[in-house]
Every structure is written in structure tokens, then in C-alpha cells.
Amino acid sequence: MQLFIFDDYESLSHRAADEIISLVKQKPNAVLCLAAGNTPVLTYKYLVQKARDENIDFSNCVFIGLDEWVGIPPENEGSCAWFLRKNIFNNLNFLPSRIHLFDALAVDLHTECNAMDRVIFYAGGIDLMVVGIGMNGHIGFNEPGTSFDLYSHISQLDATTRLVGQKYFKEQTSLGLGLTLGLKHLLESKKVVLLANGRSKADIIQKALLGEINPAVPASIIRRHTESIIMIDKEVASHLKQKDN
């Protein structure tokens, strides 16, 4: 595990975008899993800028969705699909046939999870995952208490996730279940980058990086990944007894 502490959100986001660009340059058919959410928004903005400036071709990449709110259609602005379409797919030349997102409206959610696992398996595994960390320590919808040994699964959303998740929707929305890649996918991915910014994430980052590696704090599993990179700003690092990089 590598830890990088940046002066601000902007420099963190530039570095995260560079990590993605570097991989696609080296492996044009890379399998990417890029999380939705507020934290990586600026990373994706810089990613689009850099890709255009350097004429980086994403058409051979495979894209794997990290998670989705069950019952929320992709046209809803609060959905992960809508976020990814707005911030990534509409701005980079990903081929629709190579984009694989959870169908949150699927009749059989277990079959949907199995289908996603097969996609990842036949793609040869995930080359890079870029993820955030929830206020309760979740990654994707792997909520506190989730086994480290799961692949894609249906998640009963934690109260904190349901509450914080409302910020993505224009009106009060019932959120109960999620579909998510499992933490075993994270462990088996070739590289993981975790992003966190802002003082509100300081406590949970401290628990994830300095506390016990335990399903009670799902993000703590990242310390078991030999090719993991933690990118945080100084506000997040305020509770860590670490020197700036």
C-alpha cells in the first residue's frame, strides 16, 4: 500500500487522472472500474481534458460499473449510470458494447450479479479500480459487516448510506438495496486507487488505515492489496500520524 497526501483536492484529482491515463497508454484494452460519486468528479474532469490533449483512445477499454441503487432507472439523475454517462461516457470514446453496468431494474438480481461476475472473469479481471470511501467505511455498497470473500452481490444498504445517498437525488427517494461488486473483486484487481478529500472523511480514513483490518470497516481491506494507492488531501490526513508525501 502506498499513501500520498496532497495539498488540496485539485492536485489529488490531477494525480488520480494521471494514474488512469498512464494505464490506458500502457494497456489500451484495460479493464477499468471507476466509481460514481462526488469525490471523483474532478478526477474525471481532468481525465477528459488529459485524454483530449494527449489523444488517448478509450475505445478498446472495458468499463465495469462498481455499483447501482436497486430500483433506480438509469435515466434518473441520482443513478450511478447517469453519473457515469454524464462525466465519462459522453466525453470519452468508450464503445457502448464494452460498457457493463448493473441493471438495477432486473427481475432477478442474483442472476444480474452472476452475469457481472462472468463479464469480469471473461475480460481477464479488473486492471484498475478507482473508488471512494463512504462515511461508514464502505467501498461501493459493501456495507459494514460485509464479508471480504464476496463477489458481486445484493446489499442491504446501511442507514448512513441511505441518508447520505439522498444528496444525489432531486427529491426524497426510497433507497433500500444496492447491487455492488464485492470486496473480493477489489482484492483480485491488479491495482486499486482510493480517493478521499475533506475533513468529514478524516475519522473514517484513520479507522481504515490505522485500525484493525475488519469487515466492520470495509475499506480497511485495501491494506491487504499489495498494489493499492491511497490518495488523500491534507484535511483527510489531519487525523493520521503520517508525514506528507
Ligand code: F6R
Given for the second form:
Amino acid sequence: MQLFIFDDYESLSHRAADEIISLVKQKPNAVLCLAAGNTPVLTYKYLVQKARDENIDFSNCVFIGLDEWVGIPPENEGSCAWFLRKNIFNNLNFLPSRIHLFDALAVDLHTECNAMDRVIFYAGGIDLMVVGIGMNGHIGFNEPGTSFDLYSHISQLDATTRLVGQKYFKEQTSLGLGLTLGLKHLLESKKVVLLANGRSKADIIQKALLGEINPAVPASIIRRHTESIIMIDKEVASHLKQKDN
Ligand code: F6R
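What about the form predicted together with ligand F6R, after the form predicted alone?
Time for the whole complex; same chain goes first.
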């Protein structure tokens, strides 16, 4: 695990975008899993700029969606699908046939999860995951208490996620379940980049990086991954004190 502390959100986002660009240059058919959420918005903006400047082709890449709110259609602005379309797919030349997102309206959610696991398996595994961290330490919708040993699954969203998640929606929205890749996908992914910025993430990052590696703080799993990079800004790092021995 490597930890990088940046002066600000802008420099963090540049570095994260460079990570994606450099992989795609090296492996044009890379399998990418890029999270939705506020944290990576600037990373994706810079990714699009850099891809244009350097003429990077994403048409051979495979895109794997990390998660989705069950029951929320892709036309809803709060859905992960809508976010990804706006910030990534509309601006980079991913082929629609290589974009795999959970269908959160599927009648059989278990089948949906199994289908996603098969896609990842036949794609040869994920090369790079770029993830954020929730206020409760979740990654994707792997909520506190979720086993590190799961692939895609249906997640019972916890109270924090249901509350904080309202920020993505125009109106009060009932959120109960999510579909998500599992933490086993994260462990098996060739590389993981975890991004966090702003003072509100300082406490949970401190727990994830300095507390026990334990499903109570799902993001703590990042320390089990040898090729993980944590990118945080100074505000997040301000709470990162060594544990008393
Ligand atoms: C989004 C996702 C979530 C977010 C996390 C942080 O696809 O998987 O786990 O990464 O909730 O969200 P933001 O970045 O909005 O603080």
C-alpha cells in the first residue's frame, strides 16, 4: 500500500487521472472500474482533458460499474449510471458493448449479480479500480459488517448511506438496497486507487488506515492489497495521527 498526501483536491485529481491514463496507454484493453460519487468528479474531468490532449483511445477498454441504487432508473440524475454517462461515457470513446453496469431495475437481482461476476471473470479480472470512501467506511455499497469474501451482491444500505446518499438526488428518495461489486473483487483487482478529500473524510480515513483491518470498516481492506494507492488531501490527512502504543 502506498499513501500520497496532496496539497489540494486539484493535485490529487490530476494524479488520479494520470494513473488511469498511464494504464490505458500501457494496456489499451484495460478493464476499468471507476466509482461514481462526488470525490472523483474532478479526476474524471482531468481524465477527459488528458485523454483528448494525448489522444488516448478507450474503445478497447472494458468498463465495469461498481454499484447502483436498487430501483433507481438510469435516467434519474442520482443514479450511478447517470453520473457515469455524464462524467465519463459522454466524453470518452468507450464502446457501449464494453460498458457493464448493474441493472438496478432487474427483476432478479441475484441473477444480475451473477452476470456481473461472469463478465469480470471472462474479462480476465479488473486491472484498475478507482474508489471513494463513504462516511461509514464503505467502498461501493459494501457496508460496515460486510464480509471481505463476497463478490457481487445485494446490499442492505445502512442508515448513513441512505441519509448521505440523498445528496445525489433532486428530491427526497427512498433508498433501501444497492447492488455492488464485492470486496473480493477489490482484493483481486490488479490495482486499487482510493481517493478521499475534505475534512469530513478525515475521521473515517484515520479508522481505515490506522485501525484494525476489519469488516466493521470495509475500507480497511485496502491495506491487504499490495498494489493499492491511497490518495488524500491535506485536510483528510490532518486527522491521520499515529495510534498510541
Ligand atoms: C459510488 C460509491 C460510493 C462512494 C462513496 C463516497 O459509486 O461506490 O461508495 O464512493 O459513498 O461518495 P462521495 O465521493 O460522494 O463522498
